Amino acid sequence: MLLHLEAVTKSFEGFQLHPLTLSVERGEFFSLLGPSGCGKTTVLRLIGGFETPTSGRVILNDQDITRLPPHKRNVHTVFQRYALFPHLTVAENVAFPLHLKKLPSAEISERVKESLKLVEIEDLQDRRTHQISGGQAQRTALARALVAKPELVLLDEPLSALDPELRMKMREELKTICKKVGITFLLVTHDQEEALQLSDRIAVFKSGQCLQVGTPKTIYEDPSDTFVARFIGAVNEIPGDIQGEASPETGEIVLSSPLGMFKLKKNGHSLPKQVSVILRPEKMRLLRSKSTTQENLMEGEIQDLIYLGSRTEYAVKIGPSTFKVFEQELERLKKRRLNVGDRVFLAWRGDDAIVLPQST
């Protein structure tokens, strides 16, 4: 284990972090993700030094860092908008926290190159930082973070201004560097995609409280509640009652819903009465005629639908809720084209849902 939180609190005004215990193994690239204001940042400059908690301790490498301030810490923070120096070089600016070590310059001069030789920005060196583009000014902050061999790198949404394209590109590439150099990334981001795509395992925040840890599968797949279900990826929901067993032998049970009757898989949770099926839209299937052996079928109406090049979502009106649903390119194509106002049928299996109880 390099990083642990134990039992860390911060308040301020009309704010307050939770109790938070957490650990961070070396070489893991670990993510904070939730919406604005729910402490994520918060616990982010608290490892690095940036604000002292209320109560509990930091631990890095087996060493107190609590009070310590940030330069005495072998922490490197990349901050949204990579706080670079613009009197100088893409080199000087890398080389920057090196000579407040004091370290020789011919130790610095081959450190900064094999820095930028990392992150693929050698050429840039003499260049200064109103020369550069947003995806280079976001690999040099990267490359000043590395040249000081920490033990950790604290990465503040660090993708947040850079295009789309440019932003995917950089998600691959933190992900390479992470792993060829085995320094611990810690990234705060509100992008669930961000979060998925890059990391090994993910704290959900919510209101300064952590609601769950897990690998991004076990996050998506199986959420701790509503609100992480909800927010980690695109849902379906019906709420209903549990009325009981369908069949003892297949672990079924039957979930009484406005929209009708369904079969469900036992997950090995205790479940109050009243419960939220969750339903991924791609665990769906989208019917253009009525079936005799899919389970779980319910009949609806094409509200609208978006072409994305390798997918359609289809949004489909079934009473009062709308379900949306994702149809790949290369299913589609097989099948009778659908337009706004078609009527279709949406099929699931029981072991897709993901069963909760009912949030408040």
The other form holds:
Amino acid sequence: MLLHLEAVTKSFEGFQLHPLTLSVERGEFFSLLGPSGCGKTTVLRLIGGFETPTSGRVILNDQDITRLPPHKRNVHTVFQRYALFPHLTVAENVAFPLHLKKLPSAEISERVKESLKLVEIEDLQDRRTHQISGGQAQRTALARALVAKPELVLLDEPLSALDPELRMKMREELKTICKKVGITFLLVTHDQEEALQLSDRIAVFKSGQCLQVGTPKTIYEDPSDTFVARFIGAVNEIPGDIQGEASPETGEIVLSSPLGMFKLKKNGHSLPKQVSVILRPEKMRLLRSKSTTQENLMEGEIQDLIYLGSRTEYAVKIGPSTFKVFEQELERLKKRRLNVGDRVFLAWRGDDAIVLPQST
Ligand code: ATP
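With the form predicted alone already on screen, would you show the form predicted together with adenosine-5'-triphosphate (ATP)?
Whole complex next, starting from this chain.
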């Protein structure tokens, strides 16, 4: 383990970081994900040394760094707006952390060259920062973060200032670079897709509290909480009551809901009687007519549809609720075309439902 937060708290007026215990492995790409104001940047600043915890400890490589100033930590922070020095060239910006360490100039120039090459901006080394694009500024900030070979790089929403196309490209490069240099990266983001794409593991925050830590697959497919489920992707929800015990042979449980009775599979969570059944839109099938199926079925009407090329997104009205269903184009082409107002059936498997306690 490289980084360990031990029951870290931080209080500001009107904000409280709940005791946070978290470990990040060496070489891991780890993300802190959550909505604006949930405390992600505060956690990053506590690790970087720009804030001191109200209580708890920050351990890096078995050393207690809780009260060390930022420059004494083997950690580099890339700020949202990159914080490049405008009066310096790209190469001078990148060299800056090495000058602070008072390394010999031959070594500095060798390492700057290596770092610029890694992020593919060798040819921009003599430009000043107002003569480079947003993407190039991002690469310069990254080169500066990597040049001193810190144990940990902290990234505060580093892609948010880039246009969508460049952001996608930089996401891929960031992941490649992280794996190439073997340095541990900790990213703050409110963008769930970015977190899913980049991270080995994600910690999801809400109002100063870490709700779940897990791999992207776990967070998406087995969220611990309805907030996490909603935050990480599109969801359909059916509130209802669990009837009786799970069947001993099949582990099946029955949900009684305003939309009907449904069969579910009991998962690892201990469940109260009142639950929320969460269904991802891609886990539901649109049937053009009622057919005999082992799956759960709900009848409704197409309220809206959006054609998105690779898939079509449908809004299906069932009783007072509206369900989102995504149908892949290949699947759609094999079937009868649907229009607004058509009667349809939604089929879903009990195994694909995420059953969680109802949120309060
Ligand atoms: P965003 O995505 O908008 O940057 P965030 O999840 O990173 O949000 P933080 O920046 O950690 O959130 O802020 C959490 C809360 O703490 C906010 O309510 C913020 O106003 C407050 N806060 C942060 N820093 C300070 C400070 N130095 N003094 C007082 N309050 C602060």
